[in-house]
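Quick heads-up: it's one chain on its own, the form predicted alone, in structure tokens.
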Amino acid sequence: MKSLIEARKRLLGRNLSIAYDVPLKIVRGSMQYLYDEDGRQYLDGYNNVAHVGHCHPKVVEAGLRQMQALNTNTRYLHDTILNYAERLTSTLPDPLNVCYFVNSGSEANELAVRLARAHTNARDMIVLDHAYHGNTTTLIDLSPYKHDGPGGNGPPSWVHKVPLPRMADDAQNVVEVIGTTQKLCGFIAESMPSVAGQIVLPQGYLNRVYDAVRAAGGVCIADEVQTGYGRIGTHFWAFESYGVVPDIVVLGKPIGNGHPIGAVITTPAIAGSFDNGMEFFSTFGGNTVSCAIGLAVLEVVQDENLQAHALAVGTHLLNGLRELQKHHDLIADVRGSGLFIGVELTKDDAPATEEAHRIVNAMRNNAILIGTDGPSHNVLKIRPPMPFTMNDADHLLTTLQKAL
């Protein structure tokens, strides 16, 4: 292990982080479990990228079968990309029915900003505090989680940050910012902010914000990279839980179950503005293998009723966590929906960052993987693969009780 860590430091960028005080060498995955080099099984309560489970057989088979036949770009006609786009847009409300496929959530958010700029001929964007939208230069500018943190230089003049809302009335913050912009391009937000601490926005907030943004000529972008595909249980897309319809939806991570794929879905009107004579092309975006895998993931989500499963198991887990809260002053809040859950820890009215770190490592030592998030990294992050069961939830609760 020591030699691996030394080689990593020598061969890879030093700011690539490693999870846990005692790093893990993971060599195999199966559904909601990961296995280290010694064969020890870990319950994965953390990796939402493997949405339908690590190495789901149907997804693996779809990728293998297509890779053996053809892997090429979108300049050739092919059924799979169209079948995938049709199946994907059928899950969304009208008029969200035009797809662009790329390679990651970061690329998808970058493209979403380009679409918004083409449609509005404007540049100014409004973002939520502590938001993270990707790792490109533009998205670091749009991500307070990065540009306000270590190594960051703050936002550029065209990015306007508003506080995370605590109530619907906080939409007034957005209205006030709109009045300071020359011309508004749009508003981008995770439907349920994740790195900010697994936040559920107040009911009525997005309705008022979307109305104000559109009245000012801007477009509304929903970042569903962390929360789409039934994860929140009550709805297939998190924005649906607020009763709003965005102008652009961004997808990434889970839609490929670990395979690099992202997507942007928008309206015919916005797509028409983007069709301005400049070709859009991504060498690997929408390739035949990626689309075969993406279609298989979507089919598994729907055929295995994973949204309903997430609601049932997530509700059970949330109830268990709230029962723990009654007995542990360290737990200030339990929040989330389905299998998107945050447990906020505080001590003496301050973020319990050190305690959160110790608990996550204690869980790791007991073969359960969770993480931390939030501006102070004091929120336990629980976002397991969707096959996570009732028994898994009970095992997590029992182990967390001991760690607390």
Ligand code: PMP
Second form
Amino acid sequence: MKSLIEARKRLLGRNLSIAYDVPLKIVRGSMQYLYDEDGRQYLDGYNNVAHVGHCHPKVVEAGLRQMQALNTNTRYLHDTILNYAERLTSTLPDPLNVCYFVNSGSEANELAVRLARAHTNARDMIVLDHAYHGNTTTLIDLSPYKHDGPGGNGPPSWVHKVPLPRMADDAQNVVEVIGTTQKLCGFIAESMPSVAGQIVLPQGYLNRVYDAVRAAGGVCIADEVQTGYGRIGTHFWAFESYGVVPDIVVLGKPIGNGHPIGAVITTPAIAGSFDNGMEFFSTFGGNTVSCAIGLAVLEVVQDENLQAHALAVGTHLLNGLRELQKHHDLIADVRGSGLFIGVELTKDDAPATEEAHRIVNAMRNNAILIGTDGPSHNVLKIRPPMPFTMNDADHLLTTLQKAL
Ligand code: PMP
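Output the structure of the form predicted together with this ligand; the preceding block shows the form predicted alone.
Shown next: the complete complex, the earlier chain at its head.
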């Protein structure tokens, strides 16, 4: 273990982090379980990327079959990319029916910003405080979590940050920012802010924000990288839970179940503005193997009714966590929807950062993986692969009780 850590330090950029005080060397995954090199099984309560389960056989099979047949790019005709786009857009409300495929959530958000700029000929963007949208230069500018954090240089003049809302009336903050801009490009937000601490936005907030942004000529971008594909249980997309329809939807993480796929879906009008003569091409975006995998993931989500499953198991877990809250002063709030859950820990009304750290490590030592998030890293973050069962939820609850 020590030699691996030393080799990482020598060979890889030093600002990669490693989870847990005692790092894990994972060598195998199967559905909601991970295995270390000694064969110890860990219950995965954290990795949302393996959405339909680590190494789901149907996804592996689809990738393998396509890798043996062909892997090439979007400059040739192929059925799979169209079947995938057809199936993906059928999960979204009209007029969201034009797809672009790329290779990561960052690339997808980056492209979303290009689409927004092409459509509005403007630059000013509004973002929520503590948001994270990706690792590119532009997206660090749009991510207060990064540019306001260690090593950050603050936002550039075209980025306007509004506080996380506590009630619908907080949409007024967006209206006020719009008043300070000459021309608005748009508003970008996760439909349920994750890095900010697994937050469910107040009902009515996005409706008012979207109205104000559109009235000012801007476009509304929903970052569904963490929240899409049925995770929140009640709806397939988290924006649907507020009754809004974005102009651009950004997808990543779960849609490839670990294979790098990002996607942007927008309206014909915005796609038309972007089609200005300059070709759009991504060497790997929309490649044949990625599309076969992406299609298989979507089929599994739908065929295995994972959204309904996330609602049932997630509600059971949330109820169990609220029961724990009654007996543990450390738990200030339990929130979330489906298998998108946050447990905020405080002590004497201050963020219980140290306690959160110790609990997550105690859980890891008891073979259950969860994480922390939020500006003070005091929110336990639970967002397991979707096959997570009722028994897994009960096991997590008993172990968490002991850790607390
Ligand atoms: N948006 C959100 C909400 C994310 O959580 C992330 C990744 N954590 C990204 C975008 C960037 O995705 P990627 O790491 O695949 O580039």
